[in-house]
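Only one chain is included here, represented as structure tokens and corresponding to the form predicted on its own.
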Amino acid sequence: MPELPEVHTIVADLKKQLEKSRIIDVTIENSYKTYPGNAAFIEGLKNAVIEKIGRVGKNIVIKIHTGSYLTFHLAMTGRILLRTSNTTKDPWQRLEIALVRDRKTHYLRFCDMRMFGKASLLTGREAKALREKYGPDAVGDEISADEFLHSLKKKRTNIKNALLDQSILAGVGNIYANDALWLAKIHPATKTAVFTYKKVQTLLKCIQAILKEGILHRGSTLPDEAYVDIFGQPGKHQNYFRIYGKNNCPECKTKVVFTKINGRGTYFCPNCQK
């Protein structure tokens, strides 16, 4: 599932390529459904000009000149691809948006094998409600260690589960949560109630460091090759994982434990993370 670094990479590239573009056509595959409905989706995008492209957590948010917002959530297998020709469809293509800028035409494609992703056209009010569902951005300057500690203390759960709660911190997913907890030397099953300011301060720094590494390496592409950037190229951060998918701890060489916490695959070192 694409996480913050992958979505950040997609958004950064789309900003360079598509801001100020005008939408000239929208094509939706018959079996795919958009929000608030295919007819309204197409009508709302007709001749729209893209003003700004950004991100809310793992959501791609594209503001158009009418005040509406085109949003994509990639879920497990979603892809956003940018093509210069629409002659050959991409695998699992669900919709295509043709855009023109400086007399050059591009084709923005949303592809999704399992169709768990979402393509939506939101009103300004709906876009505001979307933002309010999420906590502060994990790589922004929107949260302090004090605020993070306060949010964690309100949750009676373990830290691994808390990090995946998008209402606490937006954008952290399973891969990067594993590596951030290893870097911070925190056991993933540690209860949030026992956290101190010092431990939270360390964890927040480690989360941001791991996510920024992921952004630097243009995201992570796992063996299923589900994630690629808008040009169809894989990320490279999978070559820099700290503990995720490892057999032995890279620091002490202890055998890594793999378990499931709240249904999510979790890797940790029983020696370094106590």
The other form holds:
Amino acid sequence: MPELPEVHTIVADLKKQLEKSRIIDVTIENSYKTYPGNAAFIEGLKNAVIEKIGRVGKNIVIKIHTGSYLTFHLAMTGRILLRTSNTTKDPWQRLEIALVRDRKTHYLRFCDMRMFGKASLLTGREAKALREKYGPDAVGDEISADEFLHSLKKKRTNIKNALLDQSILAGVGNIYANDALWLAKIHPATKTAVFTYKKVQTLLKCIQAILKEGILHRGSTLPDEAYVDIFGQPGKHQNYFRIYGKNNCPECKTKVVFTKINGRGTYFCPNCQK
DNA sequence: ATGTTTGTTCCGAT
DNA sequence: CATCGGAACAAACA
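In place of the form predicted on its own, the structure of the form predicted in complex with the DNA is requested.
Below is the whole assembly, all chains and molecules, this chain first.
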């Protein structure tokens, strides 16, 4: 689940809790695989001091004092939980990192039911390559409508698919893409080639509005609770979805169309989005 | 039992 | 040769 607002929330909370802390132990569960290999992962994190915690698209990126980067991608069902005790394991726990700050110990856990997620220890060079793989951040101020339009014009796909392409704009996932297109009154199957500057400007504003709202609500938690924050608490933005999972358009009450676009569930209002 | 799911990557087709 | 789109990855739930 986690898209930009969910990862943003996790990163913001982790910053408060863990910057300047020191890793004292790393435990990997049976048969779980980290990059570049469990032995190197554990060795590289031994006694590491957490210098900085940030986000690259939907990746959580933790810089340690050695110049390496501990990164997590949560994919569909990954969770980061921060516990104050390690007496009970969490469901689907794959990895636990014990950290100390101000003589207090925290247990950072990476849990992942479906195991599409990834825990990695990257070199400085690999971290740079990761950043370069991604386009400008969807809520950062480095993206201009001009640049966005230019990137879209180069593609021969539809706008819904383009929004999920992290190399064009980083951080948008399927749920927020549906809602942003509804807010912008754009049909999800619209070919990116026909976009005008004005339309792209509107879309960009709507994407940012939706994502920022998601951040204010501390992300979206669906009924399966795949996403919860680092304290195990659900987000609230699911109560503010516009079109995702809806039966009727909140604006005109027309029956929402549900279809698949590039294999992903797509909701739109046939009346408002043309 | 089959179809569905928040994401990404790889491979075959175009 | 570059780009696009579908399958695959794995697990739980309805």
